[in-house]
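Let's start with one chain on its own, the form predicted alone, as structure tokens.
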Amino acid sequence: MTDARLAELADRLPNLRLLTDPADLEHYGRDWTRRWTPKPLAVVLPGDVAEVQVIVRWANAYGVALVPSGGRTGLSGGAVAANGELVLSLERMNRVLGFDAVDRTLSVQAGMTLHAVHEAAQSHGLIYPVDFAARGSCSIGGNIATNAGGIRVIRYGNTREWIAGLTVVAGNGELLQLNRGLIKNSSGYDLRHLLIGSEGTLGVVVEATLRLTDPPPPSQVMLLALPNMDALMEVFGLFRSRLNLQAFEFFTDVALKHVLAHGAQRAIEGEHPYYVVTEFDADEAAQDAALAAFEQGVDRGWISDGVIAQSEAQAAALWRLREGITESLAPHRPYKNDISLRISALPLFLHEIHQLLGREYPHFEVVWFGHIGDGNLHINVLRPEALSDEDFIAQCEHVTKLLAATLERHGGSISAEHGIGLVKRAYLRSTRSEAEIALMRGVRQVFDPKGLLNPGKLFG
């Protein structure tokens, strides 16, 4: 322990797990963006809330910046430590703290994975409904930090709707108990909602009380092949008017190509430019309604083909075509855009952005997919082998500026569910006014007076 500051921290917390090995620094200092070279001072893995408070107070005393860290599955550089920060990993704080059957809440530590939360809820006959493909790796604290959405937003909403209370260590080490699980609480500002989506810049979320709900009724999964982009919104309107949708996800033929190459099985023969995976309540009436909607879509030229799952295994195989996209693209280290709009604004925007990407990326492979049912699109640009990382990112950044301007005209957001982090901070003004940003900076100053929590993220 050659750094006197770290030696002092070790003296304050003799049982603290503190890592300085280069391999550990590299592992904990980066997230899924892989765009920055990690260079943290060290990594600490506290085991309880009291240790987190001591670490934050130590950081204040020595002026050491902190990067709160969960599963580091983020795609905006929000968990990157590249400038000598101390990584504060919550992965050891991963236990269930309690279940309340009357309130139907589950209290957990922030380092618990989303998959473990799902299992804990199911053990009590309930569900925590937020869900997405990274469930096995991402942490509930990270989900809260970015207000994560996922594949069930159309029915259940984002993470925000399911947080009954938070325990937070503020930037000065003070412990805050926010909302305490209340359903109604009109006693002033709801600071809980300020922390949700704050990307670790206001405090370290250490515990959360999650609302649970009943499992959904039995569902049916259908895969649809569509002939063109316009059909996406037509089919969504048709199915939403006739069925209780749990999910409505789309992807392109380019996305399908990569998923099939990664091991998924083709479910519809032939080549089609767009696909939809939809899941809906499956009582007897819904079965008839779904088939009627399918036939109407075919008659109107909106649907080219389709298949309905006949078993749980087949339903899982259909979902893999959508959920396997991100993993299948990972080896290509794609440049990612995660955007959102009002659903009503999507048709015109889709045409504009399709033309923009075709014009600006004539030789790049662009993979589209996303949550069309809640207005969230994911645009992944794959680097040509002959192009250097530096030139590739420079070209992508140029296009992102154009994309941000287009979003601003349509009233959209440059970040739907991945946060701003390092990747998108230059485009925050396309989503937020100068007055809003000034207020956000003021809020941050109150929670973190010395600016030590995740510096450089969100605002720059």
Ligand code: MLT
Given for the second form:
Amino acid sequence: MTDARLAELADRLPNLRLLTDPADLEHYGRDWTRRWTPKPLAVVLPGDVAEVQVIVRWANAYGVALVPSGGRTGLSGGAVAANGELVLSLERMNRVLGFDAVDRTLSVQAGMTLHAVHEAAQSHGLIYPVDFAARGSCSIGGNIATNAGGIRVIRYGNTREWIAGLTVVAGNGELLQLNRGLIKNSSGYDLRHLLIGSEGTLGVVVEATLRLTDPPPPSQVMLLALPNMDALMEVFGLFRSRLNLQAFEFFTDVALKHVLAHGAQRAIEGEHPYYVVTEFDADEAAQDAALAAFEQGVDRGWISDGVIAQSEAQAAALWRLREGITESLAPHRPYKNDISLRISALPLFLHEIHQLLGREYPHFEVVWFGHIGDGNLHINVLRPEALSDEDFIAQCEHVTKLLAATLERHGGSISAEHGIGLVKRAYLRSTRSEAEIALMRGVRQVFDPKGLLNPGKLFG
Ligand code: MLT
Ligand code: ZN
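Having displayed the form predicted alone, please output the structure of the form predicted in complex with the named molecule.
First the chain shown before, then all remaining chains and molecules of the complex.
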């Protein structure tokens, strides 16, 4: 080992897994953004909490920056290590620590995948309800660090609602037990909630106690084709008033084109500009209500066509049309916006933004999809082949500035669920006031006095 600091770490922790192979540095140094060239100092994969504490104390002693790392499925560069940082991967800390049937909680290590958490909850007849397409690769620690949302927020809320307790290694190596699984705890600042969504800048989440709940009743999945953008919010209002929704997601014909080219099956014939996938509780009354809502939507000119899944396989095929979008776009390395608004602000905002994007991106392919029922839109822009990466990003950044200003006027957020990371730090001010940012920096200073945890992320 050529680096004396790493040699000293290896001395302190003789059993630590420490990787310096170039292929490993590349693998662990990047996330799904693929925009930065990975360049970490090394990668460590601790096996327990005590090792994490020693690593953080070592980093303090040598002034080495740390990048806490989960499944690296992030889309904002939050887990990128491109500046000689030490990647602290929680990958090996991926076990269930305990289940409490009375409290209905599952305690897990931070490196468990979301899918493994789902399976563990199901093995006890319960569910952990936060869910999204990256479930097989993302880690629960990463979900907590970004307060991840996904496709069931409309029913269950974001990750934040499901965290009963956290074990965290703070920036100075101190171990914190936050909230200890309590339902009620009116004893001052709830530091747990500061950690959730802090993108690895306040501490390393090493363990979490997750709340579980009963599985939902059997559900039905429906795909709807809509004739125009205005119909989106009308149909949402209609379905929400008649049905107990579990999901209400939208995508455009452009998104459909990509997902079909990637192997999904067309479910509705013809050309339609907008589609909705919705899932709702399906007792007998709901079946009638869904049909009545559908017919009313057709009568009012908001729905052009629709299909209701007749089997689990068909439900999965309809969901694939929505959930397969990110993967189908990934080869194009899209520029991603992930924005959120109050639902009441959406109709006006959608019109403004549609005009803005049409004007600013006349020659670019723009793909819209997302969690419209939560006020969360994903706007993905694809690079024309003739344009260099640099020019493409510069043009997209120009449009994002305009988008951020529009969001500010409408009281929205530049990041709904992907986090700020590296990608959106220049736009934090469109969503947070100077006073808020100053307080956030102050909090960071308290948790991580030397600023070694994920530096450059969130604030820049
Ligand atoms: C999604 O909703 O599919 C995810 O947030 C991923 C993405 O936006 O690409
Ligand atoms: Zn999303």
